[in-house]
Structures are given as structure tokens and as C-alpha cells.
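Heads up, the chain below is alone and in the form predicted alone; it's given as C-alpha cells.
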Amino acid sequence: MSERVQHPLFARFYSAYVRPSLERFGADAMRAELFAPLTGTVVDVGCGPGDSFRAYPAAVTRVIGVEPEDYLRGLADKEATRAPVPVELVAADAEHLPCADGSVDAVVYSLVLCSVPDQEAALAEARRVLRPGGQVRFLEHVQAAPGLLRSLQRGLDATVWPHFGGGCHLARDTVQTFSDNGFEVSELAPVAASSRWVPAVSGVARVLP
């Protein structure tokens, strides 16, 4: 397994700033929503400090909960306490999941691939876990219509932002990228919260036959 990346200054400004400023927006509300047909056992890649995993419903009988941010995990290990479905915490990331082939029946990308150093080793890796009939729910800021705006995001991606951001891009073609690696898109919507400078999706993905 490769060494494991950290921001620890990010993952603070995270937490300070970001982490209330999604709840405001009404985070918890848009995941519950995306997370309510889940069940059996499901994989939290880049959990961060572990806000989503209030959002599981009881029909979810394990989260994996993945994070290789040694402070965010830190964070998420005391949500996991007071989580209403099992919370198991592992350091790793988005592209060496610690799980056997086909032993998931979701994986959950929550306002993460825009920040994994290889996404198409992610979603590989999401292949290789998931069950047969198994998916992926995903809620995530990708580029921004043809115009202006995005090649302001290309800008910021080849200079500043990843490096200010820990490693967030904000150009990335999320939902492209599913289609090119083996997964069909579905229930694809605009998340009506999100900012018109950083727009957002969340969908459900499914592996081809």
C-alpha cells in the first residue's frame, strides 16, 4: 500500500470552517436522502470526520468508514459513538480499500473524488469490493458548464488550489469519469444548494455487465 497523504492543515481549516458551513446548507438532509435505500454493508470512502454516518439508515448493518487523514479520523472516531448503525474506522484511502472482492453492497463518495490523487484507481477499486448488484451513491462538486467559469477552475486546478485545498480539484469531470470506467450513471440531479461558482451532483452508479 502506498503512504498515505495528509493535510493536516486543511483537514483543520476543514473542520473549522467548511464542516459548518455544509450543515448550513443542509448536508445532513441531502445525505439522508441519498443514503435511505441503502442496506447490508456499505463503504464511507473519505469519510472525513465522520458527518455522514448519522445519515445511514437501520437497514445498514456496517459502515466502513475510510479515511487516511489522521485528524479528520480522529474526528470521525468520536461520531462513530454516537452513529445509529456500526461504524468501523480504517486508515487507507480511496484507492487500496480495506476490503475483500465482492464483500460490499455500496460504496459512498461523499465531496471526496474531487481530491483523490487517481480517480479511476478509486472507482477501480470500488469495482473490485462491490457485490453483484451492488452501487455507488455519490454526492460531489464537478466542473461547471462550458464557459467562463470552468476555465477559471482549470486555471486554479494547474496552479493554486490543490495545493491550498488539500488536493480538491474543481474542474474534475466526476460524472464523465464513472461513465468512462465502467459504471452506468443514474439518478443524476443537480444538488439545488450547491454555489453557481462550484456546482454540484449527486447520482447513483452501478457497474456495467
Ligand SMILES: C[S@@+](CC[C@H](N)C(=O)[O-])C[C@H]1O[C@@H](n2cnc3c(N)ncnc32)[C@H](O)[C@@H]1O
The other form holds:
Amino acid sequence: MSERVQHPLFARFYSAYVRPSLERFGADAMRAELFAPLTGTVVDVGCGPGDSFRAYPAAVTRVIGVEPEDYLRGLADKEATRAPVPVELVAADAEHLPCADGSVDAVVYSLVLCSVPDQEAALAEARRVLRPGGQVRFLEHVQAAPGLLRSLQRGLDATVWPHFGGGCHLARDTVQTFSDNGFEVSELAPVAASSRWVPAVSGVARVLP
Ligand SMILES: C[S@@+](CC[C@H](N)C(=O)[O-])C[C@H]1O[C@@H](n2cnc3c(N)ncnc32)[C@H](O)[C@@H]1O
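Please supply the corresponding structure for the form predicted in complex with the ligand (the preceding block corresponds to the form predicted alone).
Complete assembly follows, chain above in first position.
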């Protein structure tokens, strides 16, 4: 499974350049605010280099960091040792979470659903592993408003962008995908630091009864 997602060049580029710029845009504070209500066991899907770990509140008793990419998972291992909550790393992917049915309190996606090959399969896994009443908390960039920018995004998605961006897609309608796959989305908010070109949102998704 994990061998399906290996982007060694992108992983190094992401770590060296994207990661510091996310920090400059206030990603730490955004994650901390989004994660503040979390408790219990959390699956951090596509945890990358582990920058989310330091944002979990003390009420989180276990983080399962799922990261398929070897280089990024190595960085996450180091972050885990500094994290304020217990973190274990697993080489797996969003479409095959290493958790029993109904066993986790929350699933976290932070800038991941743009990159998973199959969003519907990923969300089916989230539904499977969440306990009744559990929640998804997400921070994701999404497609631009209708118009030229969105058309450009679609053109890039169909050509070069995913190849250079570790599988990233610019024009995904991720919030709609939650709604189409058995989730009710709430607390949806635009990320102030994002741009018209790459708008981002945060929110909560709960499995519909
Ligand atoms: C932009 S990085 C975000 C990392 C981290 N969540 C953060 O907020 O900094 C996207 C991450 O998604 C991971 N990823 C890509 N495809 C995946 C999949 N199918 N399942 C799980 N993670 C995946 C990548 O390896 C990478 O770590």
C-alpha cells in the first residue's frame, strides 16, 4: 500500500520550501484552532513531516500518524518525539487506514485530500474507522470560484501539476465530496491567508445517520 505513494523529490521540496512558507502563513495557529476540540484517539491522515503534531491539545491521548511517503514519515518520526501527545507513525495510506472499524474519535486531513488518488475511497475509510459520533476535521485547499482561474486549475490538473506536486490537484471540490459521501459539513470557514488562486477552507464533517 505505502509503495503507491512515493514522491522523493516532491517530499524534499515540500519539506525545504513549502513547509516554512506554511509556517509563515500561520499554519500552526490555524491547526491549533481547528484541533482544539479534539479528544481521545485521532488519525492524522497524510501527516507528512508531522507539523500537525505540535497542535494537538492535551485531551488527545493517541495520534496515529498515517504517512505513505518514506522521507516525510522519517521527518514525522522526529516530530513525534517532540510532540505534546503520544504519536505513533504507520506506513499506510488514506484508502487503507490501519484502524479497526469504529475505533477512533476523529480523523484529521490537513492539506491531504488534494493529493489522495481516490477521495471517495479515503472518505469511505474515514466513515469506517470513526466511532459513532466521531468527527473529521479538515484544512484543505479547494477549487477556485467559477471562471478563468478554475479553468486554469483544471488545465494544470490534467497536465503537469500532479506530476510536480506529489499528486496534488488544484481544482478539487472537496467539501462537495464530503457531502456526496455521507457526511454533513459544518463550521466551514475560508482560510484568511489563502488566495483566490489556491483558496483553502477548514471545517468539520460528521457521518450522517
Ligand atoms: C501537502 S502534504 C501535507 C502534510 C501534512 N498533513 C501537513 O499538513 O503539513 C500532503 C501529504 O499527503 C500525503 N499523501 C499523498 N497521498 C496520500 C494517500 N493516498 N494517503 C495518505 N497520505 C497521502 C503525502 O505523502 C504528503 O505527506
